[in-house]
Each structure stands twice: as structure tokens, then as C-alpha cells.
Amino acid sequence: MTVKQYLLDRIAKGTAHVALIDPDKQPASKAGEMAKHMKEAGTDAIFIGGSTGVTEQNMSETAIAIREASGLPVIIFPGSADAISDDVDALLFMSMMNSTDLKMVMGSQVYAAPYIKKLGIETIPMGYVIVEPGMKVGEVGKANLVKRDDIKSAIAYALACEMLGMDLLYLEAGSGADKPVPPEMIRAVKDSISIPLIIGGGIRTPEAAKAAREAGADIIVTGTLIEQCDDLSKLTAVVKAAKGN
């Protein structure tokens, strides 16, 4: 089975979770014990990535370790075309739709490509849209935020990654926002594409994770809140708010 068909299977059983772990933030060995306590709170993969410092070293390293630790897919979720590692199940091939800089775009998706296919990563073609506060993936990124309240604007952007033939489409708030994406945003959004939705960003509560689960989120992605917090409880409780348990 492929992972996009996992991903897929997962979402029709209802909304499901995924972890975001950064291979820059802590050693491999530990990115290992947090899947481990992902997969015991009932997250269902591991996005693997951060937007600066991930190495084809640490990547490969974090990737291996979670693998073993969990036994959870590893999809790489790329901030940088020099760090992709053959040691996970697949790679979120994905566009940053408002970043007004070509390679974040485009760029770096031509540049990885052959490299990609060399290595046979089965790749999960997404559109990656960035809402204020949009934090340091904005930054980076070079993003022409989506600002909270324009709807229009997602809706174009979700529908236009939907027409560009994306397996996936992403609104992300940024790793630390103060706010999660807005409920309204994530229901307008669902209800005008057919593709799967992914939200993350600032979700660090159960009632955050509840009311993107209701407004219509298919993935919902949890990564700060694993960093810095070490309460299994806590964490469960985020992550079956996000899946209705």
C-alpha cells in the first residue's frame, strides 16, 4: 500500500492526526521517543521537517529513528531540496501556492526532481497555502500571507491547487502561532474543494483541535506543542480531540 492510499484509508475512517517532527530541534534518538509517545497517544505518521537546519544527515538520522521507534509512516515534509533522505516512506512533494519567491514555488520542485526519482520516494504532489500569523515558514518562505479574514483569498488558492491536480492541500498558521487557521476559513475551504484539507499551526489545545476537526479538517498536524511538552496526557488529549474520540 502506498501512503497517500494509508493517508487516504485513515481520512475515511475520519479526521486523522499527524505529528510534525523538526530534525533540527533535538537529537534523533529523542525524535525517536517522541513518535513513540505520538503513536501511544494515537497519532497516525510522522511529517518529519522543519524550515531551517534539516541536513540530508539529521533527516536521515530522525527518519531512522522514528521508524524504528514507532513503526509509523515517515513523510518528509520539505523545507530545502538539499535535505531529502531515501530513509522514509514518502515525500509531500508540495508547492508553496503564495510565496512570492519563484524557487519556493516551483524552483526547488524542478531542481529536487531528478534527484527524487533517482532515489524511487514515492511523492504526495501537495499544495502548501501559509495564513497570517504565518510565523517563521511565512518568513522563510518569502509568503504573501493570507490574511485571517479573507476567505476569498483561501478559497482561490485551494481551488486553484485542486485544478493543478494536488493530492493535498495545506493551510498552515506556522510552527508557534498564537492562532490556529479560522474555523470559518477551514469550512469555506472544505466545502469548495474535493481533495483532502490539512491544517496546522497553533494547535495546541483539545478545543483548537475540536474546532478544526468540526469546521471540516481532514489531517490535523500538531508539532510545537510536541517540543515542549513532555505530558502524554496532555498530548493524547489534543490528538483524540482531533479525531473525535
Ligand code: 1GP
Second form
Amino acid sequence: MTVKQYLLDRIAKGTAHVALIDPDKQPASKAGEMAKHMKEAGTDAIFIGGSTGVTEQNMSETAIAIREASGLPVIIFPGSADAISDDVDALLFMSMMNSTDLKMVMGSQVYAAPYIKKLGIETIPMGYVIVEPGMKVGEVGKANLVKRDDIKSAIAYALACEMLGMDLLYLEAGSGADKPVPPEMIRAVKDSISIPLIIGGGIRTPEAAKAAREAGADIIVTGTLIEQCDDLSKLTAVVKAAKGN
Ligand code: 1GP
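Alright, leaving the form predicted on its own aside, put up the form predicted together with SN-glycerol-1-phosphate.
After this comes the whole thing, all chains and molecules, with the earlier chain placed first.
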């Protein structure tokens, strides 16, 4: 089964949870332990990636450790075209739709495509839209951030992603954001498109995870929480709130 199909099957049963692990933030063995922990907490898959400091080597070592420790699907959430490994199950082939840097919109994708083809990695086309505050990814990606109250623009980006044939849309407030994407924006975007909607950035509590799920998120991503907390009961509470079980 493809990873895309795995995710679609998971989403068909309700909101899914994905843990984001940045290979630059800890040794690979620690990343493996974190992924194992998250599997116990109920997470459905692991994204690996980060905005800075990710290399082919730390990506590859981290992916191997996570796969061995957790058995969960490992999906590259790329920050650049130069840190790609085939020790993974799939790669989000994404375009930062609201970047002002053509490289983030389509340049890196063209650069990396022949190499990805050679490696034979499953690619999942995804539109990536950065909402305020945007944090590091908004800065590195030179994003023209969608304002928190600009629901019209969020919908326009979402529709463009769907019309371009993207399989997924990711609305991102930025890792470590003080506030996640507003529920009203999630609801309005969800009601406008039929492709699955991923929400991430600033979700660290069961309340925030529940709000995103109830607003219509198909996949909820948490990263910072996993780096900062190793209390299984707290992690499980957030994953449960994200999945509604
Ligand atoms: C970043 O949306 C993810 O791409 C995760 O954000 O680190 O705030 O959970 P957090």
C-alpha cells in the first residue's frame, strides 16, 4: 500500500495525528525513542524535517532510527532540496504557495525531481500555506503570510492547491507559534475543498488539538510538544484530543 493510501484510510476513520521530528534537534537514537513514545501515544505517522540544519546524513540516520524503533511510516517534510534520503516511506512534494521566493514555490522542486525519481521515493504532492505568525518557516520561506483574519485569502490558496492537483493542503502557523491556525479559518477552508487538510503550528494542548479537529482538520501535526515533553500521559492526551478517541 502507498503511504498516500495509508493516510487516506486513516483519515476516513477520523482525524489523524502526525508527529514532526526535526533531525537537527537531537541524535538519531533519541529521535527513535521519541517516535516509539509517540507510537505508544497513538500517533499515525512521522514527518521528518526542519527549516534549518537538516542534511542528507542526519535525515537518513534519523529516518532509519525512527523506522526501526517505531515501525511507523516515515515521511520527509522537506525544508530544502539538499536533504533527501531514500531511507523513508514517502516524501511530501510540496510547494510553499505564498512564498515570494520562486525557489520555494517551484525552483527546488524542479532541482530535486530527477534525484527523487532516481531514488524511487513515493511523492505526495502538497500545497503548503503559511499563516501568521509563520515563525522560522515563514521567515526562511520569505512567505507573504496569510493574516489570521484573512479567511478569503486562505480559501483562495486552498482552492488553487486543489485546482493544481495537490493531494494535500497544509495550513501552517509555524513551529512554536503562540497561537495555532484559527478554528474559523480551518472550518472555512475545509468547507471549500475536498482534498485532506493538514493543520500544524502551535498545537501543544488537548484543547488546541480538539479545536483543530472539531473545526475540520484531517491531520493534526505536533512538533514542539514532542521535543519539550516526554510525559507519555500528556502526549497521549494531545493525540487523543487530535483523533477524538
Ligand atoms: C511545524 O506545524 C509543525 O511545521 C509543528 O508545529 O512545532 O508548533 O508543533 P509545532
